[in-house]
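The chain below stands alone, shown as structure tokens; this is the form predicted on its own.
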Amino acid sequence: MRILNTDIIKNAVEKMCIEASYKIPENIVRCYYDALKIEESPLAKQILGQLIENANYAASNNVPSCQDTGMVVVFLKIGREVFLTGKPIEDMINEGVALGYEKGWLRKSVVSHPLERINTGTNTPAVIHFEFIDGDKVEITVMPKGFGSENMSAFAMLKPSDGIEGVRNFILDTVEKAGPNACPPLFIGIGLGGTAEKAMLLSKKALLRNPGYRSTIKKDAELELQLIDLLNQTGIGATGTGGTVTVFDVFVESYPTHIAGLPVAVNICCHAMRHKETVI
């Protein structure tokens, strides 16, 4: 049994959202370059040429990659033989994410009520999930989730006769609604079965996976290459402006759903995909 005190993971907290906020993933910035050596329109090939650009400035001079500093998402997986001590793990999350946005002077964007509209001044409380694992260490993930592609997400509870076709048209119809709004080109996690709460929590999750690395379940992977097909035909293009690519990437997460149903969930994520991983 290993002995952690929840300060370690509040100082983790901390410096992950400093840094997920300044500092696009290296696999992420690599999808641009990818983009531009198949991008056709002139203008989306500039587009991504800034992105490439803000990317590398934001990480240079510690500031933010994007104005929008997102509400914190933080996925937590505990090993079975960590016992943890100190004020409640939860607590400690939200104190860390408090730290990190004062001292990195990031933008906090939390409302205390969504019909209020009070800021909380410290952009907490964090969204928190919890995953139990085997073994002794915690593995942390830090997302920072803007809300310009946030709010362009979408579920549907689809019939089970409306099948695969009836999935890909759903997912179409969301990204071509999103349009220029969540900041493309864009990553698309998509959560299917389970029920409601599943199939979202899937889709968010679906998004931490790295550019290019396709689903172990043969189905899922076979989505996944269809909808970068189909989505990247509707040619919406870098931030709106028209273009070649519209999404750099799908993943699909899925989980068995009783014989009524067949939930879809679509996370959308703008070009960004923010997000810091730890092990303690």
Contents of the next structure:
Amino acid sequence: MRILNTDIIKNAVEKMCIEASYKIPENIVRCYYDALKIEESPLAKQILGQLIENANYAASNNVPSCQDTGMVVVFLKIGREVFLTGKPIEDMINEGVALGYEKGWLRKSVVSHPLERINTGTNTPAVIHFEFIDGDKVEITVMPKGFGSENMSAFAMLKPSDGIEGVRNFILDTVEKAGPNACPPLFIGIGLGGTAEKAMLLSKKALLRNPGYRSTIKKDAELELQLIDLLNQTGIGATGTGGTVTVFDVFVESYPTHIAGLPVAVNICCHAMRHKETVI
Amino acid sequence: MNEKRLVYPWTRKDVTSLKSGESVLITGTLYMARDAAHARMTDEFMTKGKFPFEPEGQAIYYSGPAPAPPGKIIGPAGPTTSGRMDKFTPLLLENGLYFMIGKGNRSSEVIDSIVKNGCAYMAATGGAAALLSRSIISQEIVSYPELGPEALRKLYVEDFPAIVIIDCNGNNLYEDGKRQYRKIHITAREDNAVKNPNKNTTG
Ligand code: SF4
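Given the form predicted on its own above, produce the structure of the same protein in the form predicted in complex with its partner chain.
Below: every chain and molecule of the assembly, starting with the one above.
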């Protein structure tokens, strides 16, 4: 048994919020460069160039790459041999977020009640997902999620008879509707199966996969490749002004489901795919 | 890429000569406002008969900046999704606003109003906020300071990069650009929808 004071988690979250907002991960920026090589539209190329310059400028000047520094999604994987002491872990995560957003000059975009809409002034609460893993470590992932793209996410309960065709069409419709609003080129997380909320959660988790890595499930990997190809033929392009790179990658995560259902969740992330991981 | 320059004070002719698809470098005054400021401005107009700034000949940039770190004029300030301002836009265009800068689709009412009033809609690169803020030379709050990042601001920008999306003839780069690079014809289903307008063909 390893004893861990939740104070450490607060400090880690504070740091990760700032780093994620300032520095777009290298493997994401690599996607921008790769797209530049295959994009056919001169205007889209000019825009991809701006994204590269923006990412570099933000990282070297310690400023957020985008003004929408998001609502914070935290994935916490807690080792079964860890014993947490100190204040409740949710509180410490939220304190970490509040500190990070204050000290890092990040925009606070969270409002209290969705219908009253009073800014909480701290960018809290975060959305926190817990999971248990083997061992004595705690893995924390912080993902500041912008709402230009979150707003274009969608969910459907398809009929089993809709099959792969129905799944493809729903995803295509969702990306077409997102169009220029979600700041393409996009990363697309797909959650297939489970129940309604399970599918949605899978689609968000899918976004954390490294670009270029295919699902280990053959059927899902095939669907990913088909979708990348299909979505890049829509012509939407970088920022929606027309082009041949509309998505950088598509990640499918699936789960067994009920005989009567075919849940499909599409979580859309803009090119500013920001996240930061730490193992404690 | 050849960029056109647009320098303040812009004339109606400057605006009507903008063409969908053109890259533009803007120098001059822009008002910055997003959701909450638009709602308040519209309220003010309805109750007092005037906006907190005179829209005639001006332009609005849809953005809510991150806080300015010490020594900086403004924090990163990229465009926000324009569609949320659609319901407030025609009134501003009727009252002389020349153009807007944001990102994303506009409603057909806004497009009609752009055409009718000889205006334009441009986009700045969404997400390139750190870069765009370098073009902002000065900023002051005009109204609603309590709204924080949503306050109404007056900016002076230099060589601010934007792309004309919708011009005064109603040409729309989001549609034309997409058509130009489209390689599939998902129109099979669209055609179907046209032929059978009452049949819902989506999944
Ligand atoms: S969708 Fe992403 S890149 Fe676009 S404004 Fe929002 S956070 Fe920034």
